[in-house]
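Here we start with a single chain on its own, the form predicted alone, put down as structure tokens.
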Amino acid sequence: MSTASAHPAGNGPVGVGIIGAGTISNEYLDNLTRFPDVTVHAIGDIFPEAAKAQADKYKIDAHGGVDAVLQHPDVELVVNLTIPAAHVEVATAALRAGKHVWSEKPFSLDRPSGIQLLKEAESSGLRLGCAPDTFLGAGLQTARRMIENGDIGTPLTALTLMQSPGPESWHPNPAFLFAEGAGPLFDIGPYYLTTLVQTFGPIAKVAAMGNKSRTQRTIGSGPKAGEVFDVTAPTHVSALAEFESGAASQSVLSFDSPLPRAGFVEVTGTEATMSFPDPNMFTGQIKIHRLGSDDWVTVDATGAESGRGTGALEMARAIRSGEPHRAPGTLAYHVLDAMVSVNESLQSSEFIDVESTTEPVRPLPETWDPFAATV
């Protein structure tokens, strides 16, 4: 869709509203409620007392159910941080309530409800935004600039892995991220993918083996503590991906290993490899080993600290400007379909064409600075 002319008329801080008071809307709310371009204005849930605690904590003047972040005046963008079985019913409420819409990810479940969510914010005029926002940090953007910059000569391959023994040791209420949608392809997935497509450009195909070690597992802290509850989705996940660009990835994804392993990304080049930070963190530092060489030189990130509410804002400053924001839902789509094209490789043990496609998104300037005022 084109985002460029979706609404930039007002001026001043952009209202936002947030649907979802769950673990996550805690680091959403530590950062929008600091951040000068945004203010909050609502947090609904559909269990009202669980938003009604957010707004004591954040000081958040309305909240209630759904309908209070919908039917709220002030409210220009809604954050959608429902659980993924909820993402696309919510964004089209909103959407025909006239609010742009940030999502977590994933973008949706499936391919018919991704497109027609896109179609919904296309003839509506509205914008589409969905995390991962974690590309947009400080780590991430400097390993992009110095990519292009030549660093490492011309991006081949990757490598990436994220192993744990899965969430449900620290996690109070983990069952909906080990059912469909989730899993560590659909949950921790879109971090890495959303990196590997910022490095080499849209996925062309993929091919992918995987399992699920268990049918039950048991939550292991907080009020349901000794809960059992089922597993529905593969929790061992190994792709192999093809790019446009002809560039080639390896990924593992696993909530089965009992080494925790996480944030390994590197990315060789003809020149030189080089270690990313952790796609899943907004800053961390850049490891290059350079050809010919015996040691790693470390790169520290440059650019201002952020967190989670990081791509909204940038969002949020776009309706304001007109110009296009950068984790547009056509991005967030694209990275769905890579993963529902490995869903479908895991069950065929057949490459899997990628039918969608995305534009490249123009890295952040270094200077940009999620705490200044400037709209």
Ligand SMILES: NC(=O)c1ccc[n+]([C@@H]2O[C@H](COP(=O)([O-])OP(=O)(O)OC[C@H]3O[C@@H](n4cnc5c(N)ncnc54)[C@H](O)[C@@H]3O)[C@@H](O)[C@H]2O)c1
Contents of the next structure:
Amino acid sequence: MSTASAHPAGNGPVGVGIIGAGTISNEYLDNLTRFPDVTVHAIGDIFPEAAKAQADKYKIDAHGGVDAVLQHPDVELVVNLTIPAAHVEVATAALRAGKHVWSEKPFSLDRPSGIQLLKEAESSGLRLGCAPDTFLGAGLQTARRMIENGDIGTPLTALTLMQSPGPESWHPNPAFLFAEGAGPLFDIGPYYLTTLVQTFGPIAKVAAMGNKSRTQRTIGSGPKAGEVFDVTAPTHVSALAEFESGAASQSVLSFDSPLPRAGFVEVTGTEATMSFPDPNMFTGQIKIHRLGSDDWVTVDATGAESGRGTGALEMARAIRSGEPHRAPGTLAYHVLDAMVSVNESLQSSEFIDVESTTEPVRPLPETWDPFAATV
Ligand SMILES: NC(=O)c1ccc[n+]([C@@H]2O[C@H](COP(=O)([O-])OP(=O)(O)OC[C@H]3O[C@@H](n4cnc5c(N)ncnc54)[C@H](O)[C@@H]3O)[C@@H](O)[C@H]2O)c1
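Just the form predicted alone so far, so send over the form predicted together with the ligand.
Once more the chain from above appears, this time first in line as the rest of the complex follows.
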């Protein structure tokens, strides 16, 4: 993907507009309104009253529908926090309005629209970045630095587990999390698969089994509590991945477990096994169990703590500096391609080759500080 900007190089904070004023916009706005290198100028939603509520809460000047963001002259970067089914449509509209785009995951719901989006960004010379950005947090960056320092020898295998009863108990609007483009595979899988790709490199092939325990679920919180909705996505997925490097991983992603067990990532190398922080979090401890030892050794994460919005900030700084950004659309598309392949394997019971690949991402310097003013 091109790293050139259609905007003049510019100086000072990068102008940001948010599209999608729902649940996760709170965490994004908590952070983006405190990072000195970006300024949030506008927020839009298909429900303009939702945008107004967030504009009032976070003191954002402009609010309204999607056009309140796309037509705002000071918005250089659109942060797309809509539901998965709208990600490509909103990202495409933003690129066509001449804006760089940071999108929430998943990148797209299918390969053709994902490839089209990559092409759209490439031909416009605009940046495309995509969540998850948790791998840029202090926890996973510390784990990465330790592995690159040789702390576990050569990384060979991984085991990851994410099990919960499902998000319908706490999310006020959870139906989309059980529809096409979500379920534990597409909703939570990006955190685990991105972490694995950061550790082992691109995925070469996958195989999976899974099922759906219930056809309907009930909303557990908020104004719609008690409403029943249909479940259309698989709610338990057990996946194997082989990486181009020859490494192998096995992962459980489940919304069907009375036992909650999230954030389990163990990477085993020739010299030690490392337990990573939760890949859905920006920090956490690392544990390492060395060959011949009886104990785990705990290591604290080093580097600045931040939260969602870090990837958009990192991309905003890259827009100013001209450097490549670290969570590009090409990485997110590879993870999407792997998830679509897992879904295909669920149907066919065959191994599926993952056609796309992705370039290695440079680690963040330990001194990287989201709260510093650098542009
Ligand atoms: N909720 C979380 O904890 C969480 C965490 C990480 C990532 N995410 C991701 O963030 C995204 C949003 O999740 P959420 O939980 O905030 O959902 P949500 O339903 O609470 O909010 C989505 C918002 O987008 C708006 N919207 C939908 N389609 C639109 C369109 N075409 N144009 C403009 N606005 C539109 C909706 O009106 C709504 O206000 C999803 O991709 C999700 O995977 C959510």
